[in-house]
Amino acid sequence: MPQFQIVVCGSIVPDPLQTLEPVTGPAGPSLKNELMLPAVLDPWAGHALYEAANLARNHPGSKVYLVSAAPKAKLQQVMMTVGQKAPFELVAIDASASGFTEAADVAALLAGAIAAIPGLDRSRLLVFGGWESASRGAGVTMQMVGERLGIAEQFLAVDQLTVGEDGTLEVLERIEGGSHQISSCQGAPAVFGWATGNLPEPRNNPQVGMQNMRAIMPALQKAKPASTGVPSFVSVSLPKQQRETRVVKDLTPDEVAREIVAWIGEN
């Protein structure tokens, strides 16, 4: 039964509960009171973690490293709570977690992280990360990482990975009109792009938390600093509310279809 080296890419981002205004700073665009939102995994980092946990445990020897970008204090709390989710690795990077940073940079610093990784074996790695984010969602970071880390075999999207006894790879990915395709690759190296996956977020386990914490803080005290890029922007702002109503009778539903497309011309 092959083996992997299973690296996850995950940052992690304000709680969506949180009302989140953009604002304009020296620094250039950030969120309102950035600092003091709580903070959770990623959702899309969070499937891909948990299906690399599921694998690394169906394939004895395996092994699971979390490469993370994010600022150590914020990344320490989030840690907390996701170390009793599954047994995993940091790797952590003192960097700015905010989704208004240059993808490029962020997947040079993870890149960069993974490669260091001692012991790390090319032909065993598989690379997972979110095929989306909910703060750096320019849908290239992944990309981006497999080409600087040389590996072609990238698939986005990926709702089941099945791995055969010969290491073969089979990857179902989702593709435009709601349908489905079926890749295969001969094995690793590969990336892939989560999107929902097929499994449920683990159950609390203290003990997988004392566990990974025995590594987590030491990780988190050894994280050097980076900096990522920031694209201008002419603005940033919250989306307009807008409603406009109107009670008008006897329209036919071509009349009323045109005179939406109408207003959305207009608007």
Second form
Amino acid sequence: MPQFQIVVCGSIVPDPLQTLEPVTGPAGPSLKNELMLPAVLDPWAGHALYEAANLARNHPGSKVYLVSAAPKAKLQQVMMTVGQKAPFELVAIDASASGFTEAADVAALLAGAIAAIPGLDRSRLLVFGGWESASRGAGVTMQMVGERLGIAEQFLAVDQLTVGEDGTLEVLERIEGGSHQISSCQGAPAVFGWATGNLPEPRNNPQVGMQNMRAIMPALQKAKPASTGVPSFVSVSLPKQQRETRVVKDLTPDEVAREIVAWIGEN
Amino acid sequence: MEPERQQMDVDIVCVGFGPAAGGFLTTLSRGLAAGDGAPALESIVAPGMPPQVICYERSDDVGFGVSGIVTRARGIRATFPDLDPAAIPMAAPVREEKVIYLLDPVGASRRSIGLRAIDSLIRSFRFGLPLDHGAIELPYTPEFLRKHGGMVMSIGQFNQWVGSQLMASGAVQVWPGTPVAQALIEDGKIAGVRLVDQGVEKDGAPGPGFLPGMDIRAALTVVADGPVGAVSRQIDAELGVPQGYQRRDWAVGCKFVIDLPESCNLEPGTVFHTLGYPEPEIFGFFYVHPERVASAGIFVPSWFTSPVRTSYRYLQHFLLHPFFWRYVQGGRLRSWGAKSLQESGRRGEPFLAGDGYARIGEGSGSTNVLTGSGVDEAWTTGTQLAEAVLELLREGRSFTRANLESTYVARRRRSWVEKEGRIAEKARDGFQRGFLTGLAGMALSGFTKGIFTMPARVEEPYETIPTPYEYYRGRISDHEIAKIREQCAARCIPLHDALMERAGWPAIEYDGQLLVSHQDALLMGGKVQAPPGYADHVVFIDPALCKTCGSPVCVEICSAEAITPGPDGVPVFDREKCVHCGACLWNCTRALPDDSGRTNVEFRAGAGGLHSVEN
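Swap state to the form predicted in complex with the partner chain from the form predicted on its own:
The complete assembly is shown below, putting the previous chain first.
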């Protein structure tokens, strides 16, 4: 049975339950109160991590790395939640995770960190990540990571990965029009930009947390600061959306529905 | 059949991460490392390693607390002597502190004859008194109420600040999103804790991905699960409580965090304490944080006997009072929150220590009900326990009741927390006899250092709540109340809006920014969520008892409208709206027939809640 080194590229994003407001500061665009907002693992990267953990569990001898470029303090906070979900070794880069960064620079950081992992074996290397990001969906970062690592086999919008006994990979990818495409390749190395996958979020496992945290804190302490270029934004704004609350007592459901549709049309 | 459970051994397990656990873990982590950073002590369960210390927090992040506070911060500053409030987002030194008496601008408040007379006098002499927008500043703030030298804070931000330092130390682990179901009690000793089951249905039955809660075995279990913590209540039920112990005084605090309008010129660190409105029994607060942000809230106490008591609606009326509306009009609701406060203070102190366990924080009875201070006291009890634990570890002594009493409890008894807690012990009893008597009782206790108090029998909340018919007698006819109840039941909504408006409270005109419906608030500034795969944590123990209720205060007080009227009179609980304030626990009007003092609501450990770090 093949054994893999699965490197998951995944950063953090503000908790999607927060109210986010873009603002322009002296260093370029950012989110209002960004440092105060709680953060979570980028949901797309989360799917990739849980798929990686599942793959590693089914292929004993495999190992999962999480390479993450994010502000160290916030990353540490997120590890307090993610660390219980799946066994992995953290490779931390102390960098911005605001989403207002240049994707090529982020890809360079990630590729450099992956290349520097001790004992990396390209013949067993699978690079995972989200095909999108909840902070700013450039949709190209994983592709550029693969290019920098010289990995030609790349799959985006992946929902399922099946490994053959001989190490061949069969990939279910989303394509236009709501369809799926099945591709295959001979094996590692390969890059996978995950869509949602099929796995639920793993349960919290205290033993996994205890084991992970022994390595997470040293990894965070070793994290080196790195900068990424800030592209020039002409303007940054949220989709026009205004909460409007009104109590209605005498409208039928049909009338309410019509009004909502009209309101959506206005916005 | 009991499922097979995994087990993990640690040295110390802590239940809950709030100010008390923050104080405990901060002090402990410093003592676990020697001056050169090397381990100063060795683990029993992992020889060669430093002691393994784990803290499990129920909510999804250590910063998801629900309290904006003003505190003298004596204990916090003792831990961080060089503390700069600017290092903690939303913290500011107290700059100005006022106690404000609010007159009733709408005429709907239920005021006693005595209070009406006082109001009339104030209005009669309005040209000679410093009456300002329907309110009057008390000329003197008693020393015991003052927070000078302290600071205003967001507990959510403070917890994040403390938590990040703890994790960076590497000496302890804090795991949010992990509720603790119960303590492992074996032969009268506590041997650790059991985490909640995951992958279960609403009723707790195993479902897809069932993972039985793991047993975490530890030589010491630190119970810091707050005023309504499930582990605390289990220990009380199984191991007993001290003589004289009683927990009958409660309040639910509800708070808005507000982006103030540009026109507001209040300085950070401004503190208003209020009394008199929206009901005399409801005290309020308004704290100004840096960057034009304010926390505004009210406390609805158990001795406010309205059967339709609601914190959210009353808080809106509080903000609409002219004294505050001039500051907040045009502002925006940023987030909100609610929590129960255990207001029996030292009288609600359980056994602080036993074999294998110790208790700290609000659930240990540390809140001072005279000074209205709880965070600093909770923090301090945590540091006291940590000092005791380090002493025992260094001396190789075990965590027995005797050893914990001679170290932790002895420290606590010698401290200002105990001294001031004793003064405050009966300070609020007078409120059982009315608002003015209560104020007189607080003054008596405060000025005589607790030597004299206003005597009153403190009743269980469920003994004091009248029916809506009794409460509104003379104001709304029984026939009309019955009709309103029928209409609200048909729509599965609480009674309070309809009855309050019928009793003279003006309808709230929503502006979609600051004044929004209760349900809209659930979607603002952090929102409420519940992860799948956990059981309902609010359970109506005997549905038949609910059917006899007729006055479901649990529905009215519910801070998030997570409990609504259900079929046959049995309320329905929606876990995905619950903010875990725990108010349903002490607002149930049906006591169980076993004389345990428990009500028909079981408030268990549960996951999810409000994702706001600004409260």
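Basically, rigid core = biggest C-alpha set you can superpose within 1.5 Å across the two forms. What you see is a predicted model, and the numbers here were worked out from it, not measured in a lab. Positions refer to the first chain, counted from 1.
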Using a rigid core alignment, state whether the CA of residue 259 is displaced by 2 Å or more between the two forms.
yes
